[in-house]
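In structure tokens, the next block holds one chain alone, the form predicted alone.
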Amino acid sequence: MTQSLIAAHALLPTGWARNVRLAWNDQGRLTHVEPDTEATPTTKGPLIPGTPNLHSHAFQRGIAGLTEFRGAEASDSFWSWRTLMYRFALRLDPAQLEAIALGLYVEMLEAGYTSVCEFHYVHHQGDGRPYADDAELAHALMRAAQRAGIGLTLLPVLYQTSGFGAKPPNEGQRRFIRSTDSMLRLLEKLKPLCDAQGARLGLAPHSLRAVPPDALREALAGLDAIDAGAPVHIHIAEQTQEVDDCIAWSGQRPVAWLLDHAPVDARWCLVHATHMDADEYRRAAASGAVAGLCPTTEANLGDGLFDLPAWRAADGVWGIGSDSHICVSAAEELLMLEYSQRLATRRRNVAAEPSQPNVATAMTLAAVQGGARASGRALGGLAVGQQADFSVLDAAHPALASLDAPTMLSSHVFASHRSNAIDAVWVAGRPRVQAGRHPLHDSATAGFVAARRHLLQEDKP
């Protein structure tokens, strides 16, 4: 296995550097990062750190593009989309889930994601009964990640109620529901398996509307007994109706309630956190929690706009995820995030930093740092001790050719016309994508298409 290379240009945590020698050990950890070497470069394009995808529902890739119509209701919303998603989730079997996840994870790697946080909440059979092996669907996701060669943070989801005040779950949620004891038993079973695969195990209380306070407290205590540093992810404040319902239930907004009633710190990822007031922005950022932003999904579902300037002013940490996978492109998530902020503020280059005026460079570094924290893994970029995850931009791509390295990254994010401007991707020091293609591209794509076709046929009368 090749364990070193020389990059003519590489994006380090401190910024761009020239003639950088990278070396890593058998575990795929960087042992040497040396700029300004005199050796001849061995890569043609610039190196950028691998981007962690901090929020994924793999099965939802199967319905991407299939819900873009208005039903019988006068208006469409997140809640009507959710009904369609539930129908799809009720039909999945383990083989179909694995095929969809494998196709998705290959797509992710080809698009520059080198790891994924899988927010996994389809647990049981279609009728709601557990599988003989209670971890059957978790195993399917783990196999897909291992076959693709993408890093994994597995986040089994605790889901118990359909609304604030412990409202009973509805029929569409029957595959998701677990008692707290059942969840902790699942985590205990999965922990050694994740360790053996090099994956990280965490917990995802689905949302405040789906996990009552006592269950949240008990689940967090149980998680701490298994792994006190494990990541915790939660959907929160995604929709204005969710905020209104939380206020009606508790007298507080969702993020404020969570901060007052849970030990939120740097191991937490607040997914979406779209609708916060000024005090919530300040307090949540101060906690060290990562804001898990999923710009293309949030746009697709009409969630609203996160206030990135307010978050950054409070020194908040953020990362990106592809969530429902309406889009599978790290660059396009960054583009959508920046463009949404431009529309909201009527300014340009909103996410640039005083120390880094190139907005694509600033956003890439921020997304890597936030994604690493949310993943609970050593994915913090091209630095000693971090995992050797990186992408090589295609210097011959028409949008990038003849440009300097920082401008190549800008063109990759803002001007590559949604065509792949990534030449190679490495995960833990192993090449997973070469010449823009994953070795499993054709077979994984065929498996994904077959699984989706079968599920769509099941939906016909």
Second form
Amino acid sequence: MTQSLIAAHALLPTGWARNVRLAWNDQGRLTHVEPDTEATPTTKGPLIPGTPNLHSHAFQRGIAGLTEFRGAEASDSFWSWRTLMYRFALRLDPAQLEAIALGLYVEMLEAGYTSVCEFHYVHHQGDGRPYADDAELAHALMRAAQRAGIGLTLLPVLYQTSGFGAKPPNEGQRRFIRSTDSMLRLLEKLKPLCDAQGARLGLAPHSLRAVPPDALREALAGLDAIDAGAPVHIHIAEQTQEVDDCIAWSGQRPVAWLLDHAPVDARWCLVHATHMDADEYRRAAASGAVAGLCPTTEANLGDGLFDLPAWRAADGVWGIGSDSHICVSAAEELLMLEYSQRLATRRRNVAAEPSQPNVATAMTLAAVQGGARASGRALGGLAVGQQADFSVLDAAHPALASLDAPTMLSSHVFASHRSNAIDAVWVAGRPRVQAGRHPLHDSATAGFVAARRHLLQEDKP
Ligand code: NGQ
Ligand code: ZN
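Got the form predicted alone; any chance of the form predicted in complex with N-carbamimidoyl-L-glutamic acid too?
Now the complete complex, all chains and molecules, led by this one.
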């Protein structure tokens, strides 16, 4: 098995370096990262760190592209999309979930994501009763990740109410609902299985509208007893409706409420965090929590705009997720994020950093650092002790050919327009994608299409 290579150009946490020798151990952890070696490069295309995908609801890949029409209401919204999404969620069976997740994870690898945080909330059978094995659907996701060879942070989701003030859940949410005790039993059951697979187990209180304060406190205490460092992810302040409802309930905005009532720190990922006031930007950034940005989903759902300059001015850490999977491409998420900021600020290269003026380079490094923190795994890029997760760009792609390495990355993000410029992808020191293809590409794609067709047929009377 290959355990080392020499990259002509590699993007290290400190920036671009030449003739870098990478070596890793049997566990897939980097043991050497040495620039300026004399040896002849074995890898010609620029090597970039693998991007962790910090937010995924795998099953939603099955409806990507299918909700792009206006419904009965004069104006469509996040909430009408959610109604359609719930209908689909109610029909999934374990085999279909596994097929959709496998197809998705293969797509992710081919697009340069080397790991995924799976925010997993469809727990029960279609009628709302638990499966005989309560972890049935978690197992389906874990198997899909293992078969694809993508890294996994599994985040079982606590979902109890349909709105602030402990509003009872609605019928469409019946597959998601769990008591806090049943969640803690699920986590206890999954912990050794995740450890055995090299996955990290965490917890995701779905949102403040789905988890009342007592349940939040008890679930976090239970998680700490299982793994005091485990990641905690929560959807927060994505829609203005949620902000208004939170103020009506508590007198506070969601992020402010969370910061005052939960021990938010670097273990936490605040997914979306779209609607914050100036004080919330400062306080949330100072907590060390990662802002889990999902730029194409947030655009698709009409969420609103995150203020990246305000977040960075407060030294906030961020990463990217593909969430609803309307788009599965790390490069396109970065493009969407940067472009949304340009449109809002009427400036260019908004996400560049004083230490890193090349915006694609700065964004890639930021998304890796933030994604690693949110994943709770050693995914912090090309440095000793981190996992050997990386992509090799296709130096022969027309958008990249004959450019220098940093500009190849710029063109990959800004100018390769949907034609993938990734040649190879390695996870934990093992090649998962070669010549742009995952070995399961054809079979996983066929399985995905069959599962989607089946689910859509069930929709017809
Ligand atoms: C989710 N998605 O959990 O899949 C949510 C919709 C909700 C986003 N927030 C459900 N983008 O928030 O209630
Ligand atoms: Zn989400």
